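In structure tokens, one chain follows: the form predicted on its own.
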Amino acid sequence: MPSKPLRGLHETLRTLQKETAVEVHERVDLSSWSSLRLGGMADLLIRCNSEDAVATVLAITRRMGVSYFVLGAGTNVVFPDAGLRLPVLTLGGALASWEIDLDGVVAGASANLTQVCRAVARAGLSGMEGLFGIPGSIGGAVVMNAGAYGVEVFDILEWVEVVPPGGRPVVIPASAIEHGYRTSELRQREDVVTRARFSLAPGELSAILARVREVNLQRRAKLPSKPSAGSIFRNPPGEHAGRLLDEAGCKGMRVGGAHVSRTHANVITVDRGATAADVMELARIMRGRVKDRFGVVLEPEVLFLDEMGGRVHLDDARA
């Protein structure tokens, strides 16, 4: 049953809701909302369908003095097995959407990244075709500053739309942006990102296209079809993750029902049943496996929470 803060934060985005672009609804099944398939239920979700919205929202929040996990495609996450017990706050609508011009795109936050980057492609406009076939939201790919194939978010963004709690939209130029490898300083504020705009350049077409199929195969061909939350850590400097991981033997490794892709060593994949704590107990022994063979800390891509939304660090998980 929802606290009783999260009661009254229920009750009055309700009565908001066929005034602004507002959906509330109780006891949501995350697991539908992860790419691994994985996860309890959710006490509250709010999806906010436009920057008016967003900024409603965190004005009432911020005055109930309730906090919030802010959700985009639910790729790069691993929910609790028991759910989580503060408000998930996710974006659609107008926020959903993206605008071409002459040399670039401005996106909404829930837009999807392939989708966008398929579409410039199509307009003729080069600079994305690296970041095809990530899976995510813009406003994923943005905070943590997604990146493969030569390029990375923040080589392209121009500027970030966000809102601050109590606040109205603002733009923030990309130069502003503390940012560094799969990270910005956006992971750490309490600001959620609206919209982002991606300075491109004309090409040739065929060009253009062709390196999106190039990216497209090539990223299908390492990973597997199974639901998984991409590439589970980072890859240190100098050095890559996948490599590590297989040659320290973890391909191919088990706890329960989440196990290492065959096809690549820093995924996991899931079977029916699997669990989140299976899923971290296994990311923890790899870890160690790496540690102990090449005294090289691996640090997680993917965001591990407990159920008030905070952080989990694989130092702490055991199954």
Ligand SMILES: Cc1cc2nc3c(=O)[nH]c(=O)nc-3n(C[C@H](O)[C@H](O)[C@H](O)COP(=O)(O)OP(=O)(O)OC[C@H]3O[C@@H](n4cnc5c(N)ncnc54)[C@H](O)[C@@H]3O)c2cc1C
Contents of the next structure:
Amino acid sequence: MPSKPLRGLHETLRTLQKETAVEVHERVDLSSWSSLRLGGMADLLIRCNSEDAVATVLAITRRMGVSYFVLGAGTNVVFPDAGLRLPVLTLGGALASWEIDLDGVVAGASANLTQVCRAVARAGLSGMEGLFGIPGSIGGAVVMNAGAYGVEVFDILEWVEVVPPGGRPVVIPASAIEHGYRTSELRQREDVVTRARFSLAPGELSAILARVREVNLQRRAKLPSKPSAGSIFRNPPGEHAGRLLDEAGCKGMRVGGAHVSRTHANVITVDRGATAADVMELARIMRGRVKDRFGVVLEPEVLFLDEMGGRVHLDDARA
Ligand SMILES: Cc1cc2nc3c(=O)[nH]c(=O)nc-3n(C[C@H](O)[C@H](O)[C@H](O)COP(=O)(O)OP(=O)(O)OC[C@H]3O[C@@H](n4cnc5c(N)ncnc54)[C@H](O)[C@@H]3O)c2cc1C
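Structure of the form predicted together with the named molecule, please, following the form predicted on its own?
All chains and molecules follow, beginning with the one already shown.
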């Protein structure tokens, strides 16, 4: 049974549904919203199909004192088995499209990153080839500063449109946003990313498409085909987490239905019946092994969530 503030929020949003681009859903199975296919039920899922809808919802949540979790495509999160008691905010509709111009692309936050990469490559624009195949949305890629094969989002990001809680959409130049390896300050804020512009360079079509094919082949060869959340841990400075985990003997380790991939020691894959607790416990053991062997404490790249949308630290996970 959703909490009282959530019931109030649901009622308020339901009356708005007809006039605004907002959809509200109760009791949503989070496992279908995560690449790991894990997680319990979310009490409330709110889908905003335009930036105005985001602004409307954030004005209401702020007035009611309700916090929320912003979800992209769920490729970098582990939802708890107990589900989420705070509303999950997702984007779609007008925010799933993109527009290509002479030297770049403006993409909605819920657009699929790989589809955008493919479209700009076919338009003869270079700069996003290395990002091809990274699962997830444009919004998630910006917030995480996703990257691969020598390029990361902030190398080509020109600006981001965000909706702050209780405010209207604003455009922030990328140069004003602190960011680092697989992170940005947007991750700490309650702002919702709604759009982003990437600066690209016109190039030779055949060379761009060849690079996309090459990246795609390398990615397919490296990653397991079973459900996963990609790399569990960040690379420590000057090191590869995968190498440390491999040498610490983690490949093939298992807890319940979760196991470390045999092709990539930094990836946990799951079988049917696995739980988020299995994944967390396995990650905790992997981290312990690397610490014992090399004295290096690995930091998770994946976001482990608790029922209230807070970040679970592996030290707090069940022993
Ligand atoms: C098989 C596999 C391979 C992967 N390979 C790579 C790789 O090569 N390189 C790499 O960098 N990553 C990789 N990842 C991780 C993941 O794909 C990226 O981090 C991706 O950018 C996350 O996007 P998402 O839309 O799924 O975000 P989510 O997982 O939904 O969310 C990630 C974070 O972003 C926040 N967020 C999402 N959307 C918004 C928004 N619109 N506004 C505000 N906050 C938002 C969430 O609150 C959360 O904190 C891989 C994952 C998988 C499963």
